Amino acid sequence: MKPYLLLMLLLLATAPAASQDDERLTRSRDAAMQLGQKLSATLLATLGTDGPVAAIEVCNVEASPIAARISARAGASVGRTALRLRNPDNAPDADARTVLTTFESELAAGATPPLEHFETRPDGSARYMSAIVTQGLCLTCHGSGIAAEVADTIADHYPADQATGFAAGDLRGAFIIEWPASDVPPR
C-alpha cells in the first residue's frame, strides 16, 4: 500500500466520533481525504519522476483544478489554507485562522493527530477542517535545508512565500471544506 494511503487511512480510521448528526461530517472527511490523496499521489508521482522543480510546478497548475473537481462532486468548496502561505488564493478568515491556531497549539502540547473542526452556523451553512501535519517528505520544499534550486522556483512562483522553515510534526495547514447553507436541517 502506498505511504500516503496508510497514512489517511489510519488517519481516517482514529478520527474522533462525530459530535453532530450531521451526514457533512463524513462527507467533509471524505472530500478532505480524496484531497489529500490526489494531491499526494500526483506530487509523488512527479518527485519520483521529475524530482521537486517539477513537483512545486504541480502544485502551482495542478492543485487548484483537483480542488475544483473534488469541490464539484462533494457540492461543497474544497480546498487548503494555512497560517503560513504559501500561495495567497488560501488565505484564512478569522474563523479559520483560529482554528488553525488551535490546531498548532494542540499539536505543540502532544495531540495525536487526526485534528479536526466541524461546526454548523446558525444560516445552515458548515465548515470542515482538517490539520495536515508536516510529513518528513514535505520538507523537500517546505522544510529549513532547501535546495537552491527548489527555493529560487518557490520564489519564483510564490514571492511572498512564508511556508518554508517547517519541521516534521508541525502544523502546515489544514483541509477545509465549506457548505452552503441548506433548507434542510442537520439530523
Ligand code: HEC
Contents of the next structure:
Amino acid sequence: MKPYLLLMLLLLATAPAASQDDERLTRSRDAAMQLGQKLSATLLATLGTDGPVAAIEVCNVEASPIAARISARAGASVGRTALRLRNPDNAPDADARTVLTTFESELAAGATPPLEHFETRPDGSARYMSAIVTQGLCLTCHGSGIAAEVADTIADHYPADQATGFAAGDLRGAFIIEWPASDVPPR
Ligand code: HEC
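Mind pulling up the form predicted in complex with this ligand next to the form predicted on its own we just looked at?
Now the full complex is given, and it begins with the chain already shown.
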C-alpha cells in the first residue's frame, strides 16, 4: 500500500473518536453551565423574596430534579460533587476526589477559573469536571458563623453536613458530567 493511503486510513480511523470527544467536551461545558445557571436562578429567586431558610428548603427539594432534567436533555449524568459535602448523595468516587484535590491546590496556588478536567476511558465513557468557586453570596449557607436559624434548617435536612466554613475564593466543589460508553446521541 502507498504510504499516503495508509496515512489516510489512519486519519479516517482516528478522526471519529477525536471529534466525538470534542463534541462531548463542548456538550459537557454547556450542561455544566445550564445546571449552574438554573441552580443560581432558583436560589436567587427564593433568597430575594423569602430568605435563606426558605432557600434551603427549595435547594433541598429542587437541586436533584433540576439536575435530573438537565441530565435527560444532555444524554449524560449531570451533577455536583465536593470534598466537603452537604448532601451525601453528591459524594465523589476516588478519581473525582483526586481531581477535586488538584483543583483545590491549583486555586490555592492562584490559578484563574475555569479549572476543567476531561478524560475518556478505554470503554468509550468519559468524565468532565469543572471547579465551582465559593462566592460572597454562598457564605450565607456555606460560610463561617452562619445565622442560627439557617444553621438549624441545614442541620434538620443534612445532619452530617460538612459544607460550612468556606471563604470566598475557596473551592466549593465541582460540576461532574458522566458520559456513558455508547456514542454521543444525536442532537
Ligand atoms: C440558601 C442556602 C444556600 C446558599 C446561599 C448556597 N447553597 Fe450550596 N447548597 C445548599 C443546600 C441546601 C445544598 C444541598 C442541596 C442538595 O440536597 O442537593 C447545597 C449544595 C451545594 C453543592 C453540592 C455539593 C454538596 O455539598 O452537596 C455545591 C457545589 C454548592 N452547594 C455550591 C454553592 C455555591 C457555589 C453557592 C454560591 C453561589 C451556594 N452553594 C449557595 C444551600 C445553599
